[in-house]
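First comes one chain, alone, set out as structure tokens in the form predicted on its own.
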Amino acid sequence: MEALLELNLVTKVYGAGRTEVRAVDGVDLRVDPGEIVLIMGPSGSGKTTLLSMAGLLLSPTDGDVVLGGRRINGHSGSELAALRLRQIGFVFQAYNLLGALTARENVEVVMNMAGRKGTAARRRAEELLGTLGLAHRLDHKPADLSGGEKQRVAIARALANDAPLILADEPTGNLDSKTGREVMDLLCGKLRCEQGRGIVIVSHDHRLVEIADRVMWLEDGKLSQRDKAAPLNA
């Protein structure tokens, strides 16, 4: 089985001489389809630079980050979006939602960027908010939406362009217990098992540890696989 997503020996550097910074220091991780792989460790630990190499939205200072098979290193920043666009979709803690624009849109906007325009788009975009539970809120702006409905407006515009990989930051820290669990409901359901994406989770909530497949430890830029049932120090 080829690999959604490889970091070979990904070290990203800030500063130099004294005021030196490692924040990730050779990582290696590979990730799979259909498989859920959860990134806890202290704050300030590098998890958000690691998942942003990963994505494409830094790049490493050495080291690879193989993408579906394709090293990605040394490609131009149009190619690197042109990748992030089909192969990536991303779940922000704080959503990123564009306020001017309805549920609808903010999922049809990363159609159009692909290139699906029109009525394929909007189809799309009804079908996925529909299948989130949000049909009765397809023109709502976010500013109308509560904390459960923009994420998974959020979701479903990761989904929109089928992106095999998923990379979620944070994706139920702004929400309540409910919510949360109505959250990873989605990502261990509908996007592991149904749809066979891989996702890449950075996190606190130690609640997501019981839908991992497995858990990883982020500490002074050093990644290392932790045992499920062991107690985690975030």
The other form holds:
Amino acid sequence: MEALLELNLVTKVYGAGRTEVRAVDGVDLRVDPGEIVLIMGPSGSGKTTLLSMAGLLLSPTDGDVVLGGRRINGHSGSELAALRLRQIGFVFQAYNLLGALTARENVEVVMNMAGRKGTAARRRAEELLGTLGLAHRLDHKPADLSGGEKQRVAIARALANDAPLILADEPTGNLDSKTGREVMDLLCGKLRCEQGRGIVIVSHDHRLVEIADRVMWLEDGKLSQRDKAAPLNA
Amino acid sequence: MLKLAIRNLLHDRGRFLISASGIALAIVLILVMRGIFAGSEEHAVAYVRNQPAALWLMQSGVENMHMSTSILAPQTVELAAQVEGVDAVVGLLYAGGAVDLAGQPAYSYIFAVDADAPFGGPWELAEGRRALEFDEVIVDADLAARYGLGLGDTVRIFETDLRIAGLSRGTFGIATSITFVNKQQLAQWMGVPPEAASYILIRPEAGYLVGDLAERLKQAIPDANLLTQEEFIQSDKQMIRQMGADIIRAMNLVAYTVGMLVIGLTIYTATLERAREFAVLKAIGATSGRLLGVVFAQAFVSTLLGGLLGAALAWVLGQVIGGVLPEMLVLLEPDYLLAQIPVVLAVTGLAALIPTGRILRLDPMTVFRE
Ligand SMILES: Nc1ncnc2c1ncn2[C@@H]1O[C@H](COP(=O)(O)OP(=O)(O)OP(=O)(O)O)[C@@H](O)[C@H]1O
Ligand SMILES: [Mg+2]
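We have the form predicted on its own; now please give the form predicted together with its partner chain.
So here's everything in the complex, that chain up top.
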């Protein structure tokens, strides 16, 4: 089976000389279809940096990123944008919805960018939002939605172009525990099983261990496998 | 993407309104300053512009009205009148001087033609008559009204009391006004014979080409300078631009620079304020081209609206100023207006491009921060 994402000895160094920070240090990671990988680690350990490289938002100082069997090397800005658009769905802690657009339009906009327009896009957006329990919030703008609702819109947006890989950075960071749990169940449960997507979640949230297939630990830029059952911070 | 741009603008109505108003005010500043400049220039050539004389004869070497003295020999008027194709000629005496209204001197262009001249006097009369006796004068109606003067009242020019016999319109300027006196009177002040003329205004017969007539006049009167009405106007404007209007020109330049900077800064900050949304778009897969499309659409829609609003406001303001201060002509020239469009668009594009360059190079991780 071809991996959705492979990181081979990926390293990111910020700055140089005395201000040099080795944020990610020789990380290997493989994500297969249908797999939920949770990456945990203390603040400043390099989680966001790692996810940014996996999401083609940041180029590694060293090592390879292989997305859907394609080694990322020397791609232009617009080639990377096209890959992000179709291959990767992002879920951010801060939701990052477009404030001027309604819930439905926020989902439609990425489909429009990928060339799916008109009623087809509209129906797909409604269907996705419906699955996520937002059928009654289609025409609300982000400012009129609760945090959980906003995150569900963001999830719908991440799924809209059928990207095989979903990257989520602290997706429950701004949500209370009950809402966070509901949102993650939606993201990971039904949608993943049905469609075999791979999901990488970066989080401090211990409760996410329950839904993850694999838990990794990142500390000082180095990644290690953790036993799911092992106590945290051990 | 245009849709997204417009939705963004309409979403943030307050912000949009502030941007458009900022741009509108900048445009008003630019257009009104230029309008005052152009208006004062236009006022200086108002006399020449409003006479039905296609050709103007003046002393050899003279090319403008206000910065030179022209005197033609008395017989020149007769000579010009006899040239074939000339319908009418009017000998005009002209001098600059202070007109004393109720103790307040006002600098004035003073014109005099014969009482029975077919033209050469005021082109619009509010009250009174054109034909002037020796001790009579026509002053601007608004100027007279400002000092509480009317028909029959007295003004003083060159130590002489003159009675107001007519009140003209369109003859009041910021720095100077236009005054008409009796020709014998002005000749006496100037120390020239009353048949003499500073300029000769020539109206061609219907059907005669101005160019052909000009050739014949040059042959008949070789020792004088002949200009068409438009040449004379342009040469006067040119001279005004070079001479007295330096301060206005400097103010105009400052207003222009400030106005363009305001437009640039407005667009710059409006674009920068959306940096995060643009970064999000980029992160979720928008290409740089698409992103630029949104940025430019937002910038140009703001400028377009602000520009239209500004042009309309400038026109209204010009009308209001003209109503309150009749000497202040705010002339909005369509040519000038059109010429500003590419400049304003370039400023807008540049102002939007600078922060966008930053956004495109932006640390993509901003989208991961709260
Ligand atoms: N643009 C940058 N320039 C320099 N150093 C950076 C930059 N971005 C991050 N760092 C440093 O790299 C290290 C890892 O940062 P990163 O944001 O990836 O950590 P994190 O694990 O996501 O932390 P948190 O849990 O607080 O979000 C930190 O020491 C941080 O200060
Ligand atoms: Mg982080």
